[in-house]
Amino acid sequence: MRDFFLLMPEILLATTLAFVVASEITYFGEQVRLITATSVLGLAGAFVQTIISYKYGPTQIFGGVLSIDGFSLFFKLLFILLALFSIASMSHTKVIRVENRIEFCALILAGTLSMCLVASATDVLLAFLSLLFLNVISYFLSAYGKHSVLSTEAAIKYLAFGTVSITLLLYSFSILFALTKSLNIYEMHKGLISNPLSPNVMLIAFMLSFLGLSFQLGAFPMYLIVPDVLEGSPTPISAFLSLGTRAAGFAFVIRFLIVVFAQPSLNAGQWQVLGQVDWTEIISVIAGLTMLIGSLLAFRQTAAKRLVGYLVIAQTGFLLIGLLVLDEVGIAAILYNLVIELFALMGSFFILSVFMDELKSDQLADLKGMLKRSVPECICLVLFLLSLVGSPPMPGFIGKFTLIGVAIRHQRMALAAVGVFSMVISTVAVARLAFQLMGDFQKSTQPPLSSNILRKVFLAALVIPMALVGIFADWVFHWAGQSLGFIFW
C-alpha cells in the first residue's frame, strides 16, 4: 500500500489524462467544458502529492523498479511545472484553437506522466519503454500544426532520428543485460565490480547508451533535429519540448551513468570511472563540439525560433560539463541550470508566440521595431534570453559560472575556455535579436499590441520566479545538491 501512496504523482496523473481522454468520447455537444480546470487540477495535486513525498525519504518500491528519492522528485516538481505553464499558455495562443485543446492537454498530460517515470525508473526496461512512450508523444505534438509543413517535417525528422536513438539505446541495454543477468542499473553495478568488462566491450556500451540517449538530450551528433523540431511545432509545443525531453534525458543519464559507469571516488561528494574506459573525456569532446555548434549557428540564424532552438542546443553542452567532472557541486549545477530554463524557455517561446499571432511570422527582420509595439514582452523577451545564455548579471550566469569553476577546478582549461567562448557567441546572438526589436528608432506606423492583463500576469509568473531564483541561489544549490542521494550501492 505505501509503495502505492509514494507513487501517487503518477498515479494522478494518469487518472486526470483518463478523465480527459473520458471526457473527449463521451462529448455530445455541451456548452461548457472543464477540461482546462481538469487538467490544472489534476496537475496541481499531483505537484502537492510530490512535495509530501519528501517526508519519506529515499525508497525503492515495486522491487527495485522505481526510485523514490529527492532526484526524482526534484525532477517531478520540474515536469509538473512545465506542464502547467504549457497548459495556462494554451488560451494565450491562437495556435491552439479552442476546438483541438482537449487533444492539447491530453498529450500535455501523457507526456509529463512518462517523463516521472523515466526520473525514477531503475530498471532499464522500465526506462526504455517510458522514453519510447515520450518520444510517441513527442511526435505527435511536433506534428500539432497539421496544416503547417514545417510541422509535418518536424514530425517526420523526430521520428527518424527518435526510431535510431531507441533502438541504439535498446542494443546497450542488450549487451549490459547479458553480461550482467540483470535489469536493475544498481545490480549491473554489482555485476560490473564483480565481473568487469574488457575495455573493448565498455567501451561499446557506453557509446551505444550515450549516442542513443544523446537524441534526448539534444547534444553532438544528434542535435540536429532540435532547431527542426522547435522550429515547426506550435510554438507552446516548442517551449515544452525544448526542455520536457532534454530534461527527461538528463534525469535518466545522470542516475543511468554514475551508478553503472562510475563509483564512488576517495574524495566526498565525488565519483570515479568505473572500469578502464574514461568515458569523461569522450563527453568532454562532445560537450566541446554542442557548445560551439550551438552558439555559432545560433549567431547566423535569421528566424527567431531557431535561433532559440540552437541556444538550446549550446546550453546542452554546459550542462554535460556537470556530468563528465563526476562531482555533486557539477550535478547540483545541471539541476540550477535546468530551473532557470524552465522560466527562459516558456517565456522566450510564450512572448515568440505571441509576436507570431500577430505578424504570421518569426524572422527577425519582421519583428524590426517591435520594442515600440510591445515594450513589457520585447524587454522580458530579452532578459529571458539572456538569462538562458548565461549573460551577467542574469540568473542564469551563476549556473553557467558555477559550471565553469567546476571544469577549472578538474582541470579542464580547454573545455572552460570553450565554454566562455560560447556564452560570448550565445550573448551576441541574443544582442542581435535584441537590435532588430529596438528597431531604427523611427516612430512606428504600427498601432501597439493589445494590452492583455493576463499575458502581462502571465509573465511575471515568469519573471519573478526567475529572478528569486538567482536571488535565493544559495537555497536553490543547496536543495538541488540534498537531491543527490540516489546511491543505493
The other form holds:
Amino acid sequence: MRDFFLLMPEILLATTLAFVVASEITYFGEQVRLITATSVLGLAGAFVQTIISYKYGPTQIFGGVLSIDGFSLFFKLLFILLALFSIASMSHTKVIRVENRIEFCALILAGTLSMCLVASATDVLLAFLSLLFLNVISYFLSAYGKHSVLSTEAAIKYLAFGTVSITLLLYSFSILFALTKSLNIYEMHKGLISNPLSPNVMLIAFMLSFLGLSFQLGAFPMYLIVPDVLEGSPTPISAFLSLGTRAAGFAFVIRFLIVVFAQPSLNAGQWQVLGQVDWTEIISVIAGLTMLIGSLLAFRQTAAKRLVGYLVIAQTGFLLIGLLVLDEVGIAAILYNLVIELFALMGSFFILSVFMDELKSDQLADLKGMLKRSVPECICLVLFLLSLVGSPPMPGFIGKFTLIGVAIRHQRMALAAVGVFSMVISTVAVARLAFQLMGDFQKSTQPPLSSNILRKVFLAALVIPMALVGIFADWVFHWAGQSLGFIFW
Amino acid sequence: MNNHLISYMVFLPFFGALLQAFVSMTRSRWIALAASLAASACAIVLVVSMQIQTSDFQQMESLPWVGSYAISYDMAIDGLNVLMVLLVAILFPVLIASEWNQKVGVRGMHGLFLVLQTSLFGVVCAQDLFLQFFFWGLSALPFYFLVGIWGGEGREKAAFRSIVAASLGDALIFSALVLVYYSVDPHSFSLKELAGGRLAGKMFDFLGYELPVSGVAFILMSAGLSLRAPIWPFHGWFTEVAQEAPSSVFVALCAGSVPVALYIFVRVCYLLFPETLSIAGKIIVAVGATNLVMGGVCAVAQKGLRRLLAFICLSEVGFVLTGIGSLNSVGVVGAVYQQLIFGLGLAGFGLFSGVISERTGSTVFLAEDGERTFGGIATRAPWISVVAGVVVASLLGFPGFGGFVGHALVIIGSYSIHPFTVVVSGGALLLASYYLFAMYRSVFLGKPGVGSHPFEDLTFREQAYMFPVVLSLLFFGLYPKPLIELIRPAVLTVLSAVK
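Next, give the form predicted in complex with its partner chain, keeping in mind that what was shown is the form predicted on its own.
Zooming out: every chain and molecule, the one shown earlier first.
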C-alpha cells in the first residue's frame, strides 16, 4: 500500500490522462475549458502529492524498480511545473486551435507521466520503456503542426534519430545485463565491482549508452536534430520539448552514469571512475564541442527559433560540465541551471509564439521593429534569453558561474576557458536578435500589438520567479544539494 | 552605525525605473528625476558624513547572499570610492534632466539611465568581487539599448561593437575572478579577505604549464577592463559609439562608466595583486603614456565635437593611468582625484556639445575644406560659451579649476619615479591646449560661419542641469582639501601593501 501511496503523483497523472482521453471522445464544444481545468487540477494534485512524498524519505519501491528520493522528486516538481506552464501558454496561441486543445493536454500529460517515470527509474528496463514512451510522445508533439511541412519533416527526422539512439541504448543495457545478470542499476554496480569488466567492453558499453542518451540531451554527436525539431514544432510545444526531454535525459544520465560507471571516492561528496576507462575525458571533449558548436551556430542563425535551439545545445554542453567532474557540487549546479532554464526557455518560446501568431514568421528580418509594437514582451524576451545564456546580471549567470567554477576546481582549465568563450558568443548571438527587435525604433509606425492582460500576467509569473531564483540562489542551491543527499547510495 | 543608506542609494533608482514604466509620460519624467535625485541625496549625505583621517570601511552593510559559494552582499564606502559615489550622484540627475524632452520612448530612456545609475553605484560600493562584477555586468546592457535605439544612422555597427567589446571584457574579468576565487582556501570573493598578498606565490596548471595566479589574473583583469574603458589600440568601439550615440548616452559612458572602470582597476589590482603591480607599474605607465599621446594626436585631427570628446577621454584615461602606475602616494591620490574631475569635465563637454547638436543638428565645427561651420556663438549665446569655457579650462588644468589639482598631483607624483612621463604629459597638455582652444575659437568666437543658424542661449532647464557640473568643477578646483583628506589615508593603506 505504501508503494502505491508513494507512486501517487504518477497515478494521479495517469488518471487525469485517462479522463482527458475519455472526454476527448465524448465531449466537444464548450466543454474544452472544463477539460483544460481538469488537466490543470490533476497536475496541481500531482504537484502537491510530490511535495508530500518528501516526508516519506528516500526509499525504493516495487522491489527496487523505482526510487523515491530527493533527486527524483526534484525532477518531478520541475516536470509538473513545466506541464502547467505549457498548458497555460496553450490558451495564448493561435497555433493550437480550440478543438485540438484536448489532444494537446493529453499529450502533455502523457509526456509528463513518462518523464516522471524516467526520473525515478532505477531499473534499466523500466528506464528504457519510459524513455521510449517519452520519445513516442515527443514524436507526436513535434508532428503536431500537421499542416506544416517543417513540422512533419522534424517529426520524421526525430523518429529516425530516436529509433537509432534508443537501439544503441538497448545494446548497452544488454551488454551490462549479460555481464552482471541484473537489471537494477545498484545491483549492476555491485556486479561490476566484484567482477570488473575488461576495459574494451567497458568502453563499448559506455559509448553505446552515452551515444544513445546524447540524443535525449542534445549533446554533440546527436545534436543535429534539436534545432530542426524546435523549429518545426509549434512554438508552445518547443518549450516543452526543449526542456522536458533534455531534463528527463539528464535525470537518467546522472543517475545511471554515476551509479553504474563510478564509485564514491575518498573525498566526501565526490566520485571516481569505476574501472580503467576514464570516461570523464570523453564527456569533457563532448561538452566542449557541444558548447562551441551550439554557440557558434547560434551566432550564424537567421531565424529566431533555430537560434534558441542552438543556444539550448550550448546549454547542454554547459550542463555536461556539472556531470563530468563527478562532484555533488557540479550536480547541484546542473539542477540550479535546469530551474533557470524552466523559466527562461518557457518564457522565450512563449513570446516567440506570440510574435509568430502575429507575423507568421520567425525570421530575424521579420522580427525587425517589434520593440516599438510590444515593449513588455520584447524586454521580457531579451531578459529570458540573456538569462538562458548566463549574461552577468541575470540569474542564469550564477548558474554558469557555478558550472565554470566547478570545472576550475577540478583543474579543467581548458574546458572552463571554452565555457567562457561560448558564453560570450551566445551573448552576442542574443544581442543580434535584440538588435533586430529594436529595429528602426525612432521612425517605426507599425500598429502596436493588441495588449492582453492575461499574457502580461503569465509573463510576470515567469519573470518574477526567475528573478527570485537569482536573489534567493542560496535556498535553491540548498534545495538542490538536499536533493542529492540521499540519492545514490 | 548602520542605516542602510548605501542600499537606498543603490536601489532607489532601480525601483524608480520600474515605477516610472507604469505611469503616464508626463508623470514618469518626474518620478525618474525624483528617484535619481533621491539616490543622489543619499550619496551626498554619505559623502558629507564620512569620517576623515581613516582608511576603514564606513557605513558597512553585510548580508550573506549565496552562502554556499561565500558570496555576500557587502557594501561600504572608503577613501577610494567616495569620489566615484559623488561623480555618479552628480551625473545621472543631470543626464535625466538633459533628456527631459526626448520625443521617442522617454520612459525607456529614463528607465535605462536609472538602471545604469543603480549598476554604477553598485559597482562602486561593492566590497565583494562577485557582487561588483554582477553590477558591472549590468552596466553593459543599458548602453547597448541606448545606442541601439536612440543612436544615429550607423547605430547597428556601434551597438554591436560595443556589446562585443563589453561581453569579451566581462568574460575576461569573470575568468580572473573565478581563478582568484578557487586559488585561495577557503574560497572567498570578499575583497577584504583577499587583500594583502593572499595570492602571492600561488600557481595553477593550464594545459601542462605552471602559471602564477596573481600574474594571470592581473593580465585578465586589466585586459577585461581595457575593453570597457578606452585603451589604445582597443578603442575602436568607443569612437564608434561616440559618433553614433546621443550625447547624453555618450556622457554616461565616458564620464560614468569609464571612470568607474578605472576605479575597479585601482581597487582590485592594488588590493589583490600588489606583488604583480610592483612589476607591472612601469607597463601601466607606458600604456598610460601611449594613450595620452595617441589620444592627443588623434584629437588634433578631429573636426567634430563627438569624436573630439572621445579622444579627449582617451588621453585623460592615459593621464590617470600614469598616476595609477606611479605607485607613489601623491600620484595615486592625484589619479583618484582626477577620475572625478575628468568625469565632470567630459560630462560638461558632452552636455554643451549636446546642446549645440540639438540646436543645429550637427556637431561638425570644421567642414572638410577647413571652413568653420559654427562660429560666433559667444555673442549670441553667452551662457553656453561661459560653460564651455569653464569646461575647457578644467580639462586643460588651469589653476583654480578642478583639473589643475588632479593634473598637478599626478605630474608631481610621477616625476620622482618616471621623469620621462612628465615630459610626455607636459607635451600632451600643450597639445590639448592647442586643439581645445582651436575648437573653442572656431565654435564660439569669431564671425558666424557658413550655414550657421540662429542660436538660442541656454534655456532655464539647460542652465539648471549645467549648473551642478560647472559649480563642482569650480568648487573642487578652488577647495580640494576636504576630498583629498578623504582619499589620502585609503591610498596610503593600499600602497603600503605594494612596497
